[in-house]
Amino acid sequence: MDAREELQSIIGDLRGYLAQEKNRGLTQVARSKAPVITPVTTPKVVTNAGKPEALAKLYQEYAACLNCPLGRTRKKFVFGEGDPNARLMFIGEGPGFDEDHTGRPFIGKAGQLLTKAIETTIGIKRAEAYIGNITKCHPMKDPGKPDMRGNDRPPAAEEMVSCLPIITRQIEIIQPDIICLLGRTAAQAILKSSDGIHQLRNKFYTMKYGSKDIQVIATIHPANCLYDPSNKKYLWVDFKKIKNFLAAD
């Protein structure tokens, strides 16, 4: 391969490493001391009363996806739930065994707990959050066997590119003013890095949805607190600092 040829391969590399980032839905920019994730499009605006309808369309349009194979293995499409208008938004990695075979996220032991945080620290009810993850279906180590526990794993990066349109038209429809992202795989998927969750937790980033600044914290995942009980401190020093941004603005 001669000069010219390999340059034009490095152009053809770079056009579908971009067309990659374009169909994620984000673009980061330059960090500062709070580092912008911004949309690729512009969103339209909903407005509090249309953000139910608007987030049943969206339900319809993707409860049926195929689009990776998790879509294949699942039981039930795990769109998410809470209050369309809530002003805090989690997003956890991708359902397990027990959000697998209802269709709800977070109601397993670490949903439990998550819960138990959710109204101790924070303060609110449950209900009164959205709960989400970045893939929608259940991803298995032995997809055939769907109905065995502990066959649960953290998705593969192709099958959160492919989910990840979805979990970004939910945060463009509700658009809370804060959102806690549960554990390093979510942290690196939606803040775009490849640090632990312990550089990532106990600080705030921004990003923008039209024209919306979000606050965005990562915490450690409810699940290591079940294995780890001294992880939990973790956990409520950030839903401590929720709960004060909350009484704040």
Given for the second form:
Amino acid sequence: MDAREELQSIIGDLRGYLAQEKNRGLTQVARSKAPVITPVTTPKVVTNAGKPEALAKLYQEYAACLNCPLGRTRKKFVFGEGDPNARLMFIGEGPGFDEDHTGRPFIGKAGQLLTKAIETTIGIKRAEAYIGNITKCHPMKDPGKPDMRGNDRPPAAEEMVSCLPIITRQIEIIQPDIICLLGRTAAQAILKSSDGIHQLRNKFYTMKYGSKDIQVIATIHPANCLYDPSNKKYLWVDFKKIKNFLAAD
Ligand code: URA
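Please could you give me the other form, the form predicted together with uracil (URA), since above is the form predicted on its own?
Now the complete complex, all chains and molecules, led by this one.
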């Protein structure tokens, strides 16, 4: 694809995204110098009993999404999974090979490490948390080879813009007490920062979703602990903070 075709494709995706938001009640788009990752949904408070239904409805709304190019090359839409009433929510970058093939977040090698750290360091079961990603479809270096491992790449800005309303709405529905952002991509997108993960991690941020102030902490991505096991110490320190937060509340 040459630059002109690529631009036309991005404009087409943006048109589709805006048309969908208009259908959902968007009347105007705020102008901002900040990276375009501001949520555009109107927060609606959902009772605990209504959360599974609200998540199922959100899933239906986006499961066949073609708002960005990732929709055309995905095998599975990876919505997220876990307890709709979770106190703790994890947000990663986007599905990899295993997630794309199964439709479940964090089930490959990085996911197995995450699961182990949740259970041993935080001391809860994985299923007691809710796990999602910034993008719901697999960003690939070569989209023509969805069956090739090692084909992952971080999501592009326009892919994140397109997907961000979904995770925003998931947070608004679940209303967790604390969110853990896994890795730089998720941390920068949610905290609206361009700082690196080592600047962003190891501290608490307060973010308002709907009427609730939610504590947010960022940590290193579990995949980085696989590349370099010495990074596990950062995950351990940040997860201990989460454990203490949950125990204190
Ligand atoms: N990495 C992510 O960021 N998310 C997943 O679901 C799997 C790997």
